[in-house]
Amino acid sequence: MTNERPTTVRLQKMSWAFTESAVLFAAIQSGFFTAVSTHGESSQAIADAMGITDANAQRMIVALLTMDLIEPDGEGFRNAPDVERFLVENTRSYAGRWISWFHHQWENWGKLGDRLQNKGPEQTLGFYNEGFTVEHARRYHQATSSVGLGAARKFLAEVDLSGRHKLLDLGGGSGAYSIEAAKKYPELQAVVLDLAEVVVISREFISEHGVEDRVSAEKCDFTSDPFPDGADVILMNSNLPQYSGEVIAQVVQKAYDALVPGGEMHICGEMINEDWHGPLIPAMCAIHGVLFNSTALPHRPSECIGYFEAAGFVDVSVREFIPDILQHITGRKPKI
């Protein structure tokens, strides 16, 4: 324990923080990190790149230093590496409609302490409730898609399907993990199950990868709708967190009943740790569930494993799956 006497200063810096999301939306959106890429060797071609005032790109250039997202590059700068990778534009591996997804909540977020004191009636699906229409979901989508696939392809490596035939893929959105596993397991169908507004679109990027054959969406609200039958393998992919625990103790049992013997369970879901001690991202998304007068609850690796337990599955374990974001549940049912 220290005796040096406390200061503001942790939480001036915290009360700051908004003001780092702000310059990265604002970066992504013009092109900030484009330019960098392209042209990085000043300030001024920086700003010619972009159009821009160069006092305007030492402004940004300096917020960008302070939060490591650009580095000096001798005379110039340059992106930090994770930068480079996923926010220039017009590669393969740019994710800046998903960074940036979050703008759109922005005003929500501000409201949040008001939102605290409400004590309606919780809505399970409650973002979901709230006008969702079809565009809303091409929208998320469109901007979740390439990181979605990421991480299916990631999946497929550490799991092998080999010899399974029939997957489920619960709130599968887009159908990412289902959309990869057809291709690397011609043997193998899918079948997304989602609201019916995102139904449209799982549609369109499955037909958009050419696995309508083997690939189908169907409308389910998988937490209160009953599963398809005869499968064996159920995804249900980063959606835990907007949920309570008996939610999720629930739908764990249909997949459980649903699933034929020897079939599996898998759930990439954002998890806090044990002690409620962060990460940050699995924290933030059951805050999440206040906005919109939603079930959601964090949840904990030991609370998951006792879901999957409490249904009957055998063989439970808990592995990191993307650090600090996304842990890896998997479950086997018997074999008669």
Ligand SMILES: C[S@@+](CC[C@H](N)C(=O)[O-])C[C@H]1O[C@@H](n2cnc3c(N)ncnc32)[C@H](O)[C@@H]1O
Second form
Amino acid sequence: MTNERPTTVRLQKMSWAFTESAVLFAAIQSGFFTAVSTHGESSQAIADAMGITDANAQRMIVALLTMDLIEPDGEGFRNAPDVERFLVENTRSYAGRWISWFHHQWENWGKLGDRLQNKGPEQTLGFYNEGFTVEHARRYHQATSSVGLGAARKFLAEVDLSGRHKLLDLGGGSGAYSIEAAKKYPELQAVVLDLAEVVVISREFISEHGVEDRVSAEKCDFTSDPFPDGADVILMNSNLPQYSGEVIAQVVQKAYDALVPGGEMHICGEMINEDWHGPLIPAMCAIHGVLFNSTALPHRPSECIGYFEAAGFVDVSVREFIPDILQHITGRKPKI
Ligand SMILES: C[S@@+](CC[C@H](N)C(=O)[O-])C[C@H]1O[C@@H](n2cnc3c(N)ncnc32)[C@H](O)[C@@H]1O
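Could you drop in the structure for the form predicted together with this ligand? We only have the form predicted on its own so far.
Now the full complex is given, and it begins with the chain already shown.
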């Protein structure tokens, strides 16, 4: 803490923060970064490639330079390295669908102040109850898979599943983790468990990746339905902050009971720091509880360890998976 007299500058900047999201969404939606990549030699060249006015190209260029999303390059401009890798269309690493996914929640976030007055009752499924259709699920998982497949490969580089035979992927969505696991381990069978609207889409992804002989998708609400037995690995990734501790503890207990002795469970989830101070994305994820009237709450690593140990897991540990976004907790069911 300094003794400097506070000013409104930090607060003013924060009140403008939504404009940064707006500019990022607009740049992705309009293919601006693709135009910078292919026609970055001048604002006019970018404008011509996009069919927009030079004035609008200049306005976007100033905003994007300020946000460090593009950089000066001689007389023209180039994308920052992460933008070039993930936000230029028609590349294998394109992740624009995920990075712009939350645009559809724009209006809901605008009502956050009003919704704070809600007094419940809260619905367990929250967001997933509100008009979740097959088409919505398809768009959702086209977005999640653009980052999920890479995350799954990273997970499998860190976790050795040799000798495992049956994996359950709770809330598996696009099936990214199951698909990559089946590709890596020819002996492994995987079952993606997800909501009815989603399994239609999971099956599309499974078939697209040619692993339908070993990966299936079944309808299951993991908060209320029983799990198939015989699994020696259970995953539940990117679902933690949509539910309260009570719900997660029940799911972890159900997973423990379904696992064969010696089996293992992994959750890669958005956790907040022990002191409640960040990181930003896990902190904001739990706001779903206000926006969608759900039980969503933030979870700390120590709380997650508590859910695992209360269920009976041993060798429980938490480590960073995706910095500032996902922590990885794992535990093992004892052999006897
Ligand atoms: C953010 S996506 C993550 C998908 C996948 N695990 C991954 O990491 O790529 C969350 C998924 O969990 C599913 N899900 C959320 N709540 C669920 C529930 N109660 N039962 C089954 N699936 C659920 C959603 O439908 C969605 O497909």
